[in-house]
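Single chain ahead, by itself, as structure tokens, in the form predicted alone.
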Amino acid sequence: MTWDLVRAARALLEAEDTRTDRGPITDEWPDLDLDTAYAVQDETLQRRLNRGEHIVGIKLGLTSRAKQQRMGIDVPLTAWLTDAMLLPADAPVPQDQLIHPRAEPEIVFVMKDRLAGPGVTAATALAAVGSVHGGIEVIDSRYRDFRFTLPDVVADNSSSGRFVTGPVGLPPEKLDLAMEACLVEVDGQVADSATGAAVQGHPAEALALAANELGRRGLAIEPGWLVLTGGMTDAVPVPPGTTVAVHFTHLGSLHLTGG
């Protein structure tokens, strides 16, 4: 059988639904390029909507400039968030629904205005934000051992899994987001730390680049949507029995258990 975006979308959703990891699609479809990978991502979104899920926002990936250089891109990746990915506060990681979950701290925007590229700057992007929250994203690749190429991960909705946002929400003008720090603890031991500058130099820069990239595809970031601006640190595994805590300077603390 030849590969196309429908077959790729079906294969990735089947891997997700059955908790079965697989090899990269590019092993079998080496001609898969980035634009086609985004078309696969959109096809998987449509299938999610058809089964009753609803869009609640977008997530950004590869917002570290060093990681972008290694992957040969100069803008963040974008992917979709649906209500099925939202993890209620204090709920454990649903190990029976994920393959190999990992957690990473994020700065999360709640949008008050529509943001559509091209021409979006960091200043105009930040002006469209209603509130800023701390968050944890639980990523979960459908690819074995998290081995993939750039088109593979885009097609896989940038390793989406679950996410949780903290209860503290502040207006962006009250924060220095480049200096907003987070400390990651695993089982009570400090595992990593970072500031918002790890996200494209400033999370608003990442938001602007994402809005412009979506605009290139005829899409926009809508009012009320959540935007996960990208991992501030490397992701840490959350197997059963693990406890992860993330402490932000002004955005409060979040706790996540491995179930």
Given for the second form:
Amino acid sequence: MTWDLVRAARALLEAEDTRTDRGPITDEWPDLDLDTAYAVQDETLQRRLNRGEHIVGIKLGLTSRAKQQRMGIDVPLTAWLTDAMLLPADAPVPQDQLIHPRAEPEIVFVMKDRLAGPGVTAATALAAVGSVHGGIEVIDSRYRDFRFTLPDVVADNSSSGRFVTGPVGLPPEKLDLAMEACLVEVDGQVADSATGAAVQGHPAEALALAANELGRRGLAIEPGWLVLTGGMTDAVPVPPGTTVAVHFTHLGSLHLTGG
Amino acid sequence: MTAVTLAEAADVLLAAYETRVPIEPLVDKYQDLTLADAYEIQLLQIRRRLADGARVKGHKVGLSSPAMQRQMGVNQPDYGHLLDDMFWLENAPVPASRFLQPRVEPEIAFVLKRPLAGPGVTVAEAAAAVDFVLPALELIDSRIRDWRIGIVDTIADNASSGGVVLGSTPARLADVDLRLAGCTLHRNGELVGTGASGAVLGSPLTSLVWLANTVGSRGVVLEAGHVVLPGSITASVPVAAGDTVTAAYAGLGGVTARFTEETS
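The structure above corresponds to the form predicted alone; please provide the structure of the form predicted in complex with its partner chain.
Once more the chain from above appears, this time first in line as the rest of the complex follows.
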């Protein structure tokens, strides 16, 4: 049986629904390129919407320049967020629905205005943001051991899993997001830290690049959408029994348990 | 370890400063070196330097953040001595060739207004003893080849100290968020590290307490006017002649170090 985007989308959603990890699709479909991978991602979105989920925004991936260099790209990845991925505050990581969840701190935007590329800059992107929040993204991959190529991870909705947003929302002009720091504690011990500058130099730079990349595909970032701007630090595993706390300078604290 | 052996190890390390040729790890030759032996080797070198006219200006804590512990493969903090000839001015040339394999680390430095004598020092006493904090860049260096350090080698080698560049914007302790202030590190205009100041043991103040109590148990007091470097917020980055490194701290300002060839 030959591979096409429908087969790839079904295979990835089945892996997600049955909590079964798999090898990279490119092992079997070496011709899968980045544009086709985004078409697979859009097909999985359509199937999520068909089963009653709603779009709530987008997430960005590979927003650290070091990771981009390793993967050979110069813009972040985008992926879809639906309401089924939303984790309420203080809810444990749903281990029975995820394969190998990892948590990473993120700066989250709630969009005030529509943002349509091309031609979006960091400054105009930030002007379209209504409020800024701290967040934790629980990433997951349908690929065994998180082993994938760039088209694989794009097709897999950029390792989307769950996400939780923090209690504090501030207007963007009140914050220096390059200096906004987060401190990550795992089981009470400091594990990592970073500032917003780790996200493409500034989270608004990541937002602008994402708007322009979506614009290339004829899409826009809509008012009211959430934008998860990308992991500030490396992701930490959250197996059962783990407690992760993320403390932001001005955006409050979030707590997540592995259940 | 015998006194003769400890003195021999101190001599080898002191010679490496002069020749700028790194040595093999001490543990290769002296497998049973203890932490106490290593601190004794460090102290023998400091005593020699003091006899030659150097003065102690403070202490540094090393390997106190997860980023540094991961980078160096060592999972406990240590301390070293800061001597007067290790201090360089911001924006002024720092001759990179004085060092063997220099790296820089962003840190928030404490300056003490009263002595801190451990053991038994609390966070409250440590905070009360701080006069002000300064943005700082620590220049770490290793006399051990290729930074092949374990905890014993780095302690013996003055906790891999090299130098320090202090910024010029003193701030009151209460005016800086010691736990959640953001820090960025740029080398030649490129972002090479970010972090929160609490990456250092949860708070750099914890590092100061650890230092006061650890040296206190050996009868050493942290003196008024002394500088304490609590440890790096990010992983360290290598520097060479021609590099410019800037660290910025939210609420505290920044500091720039400029590395050059040897100047006359």
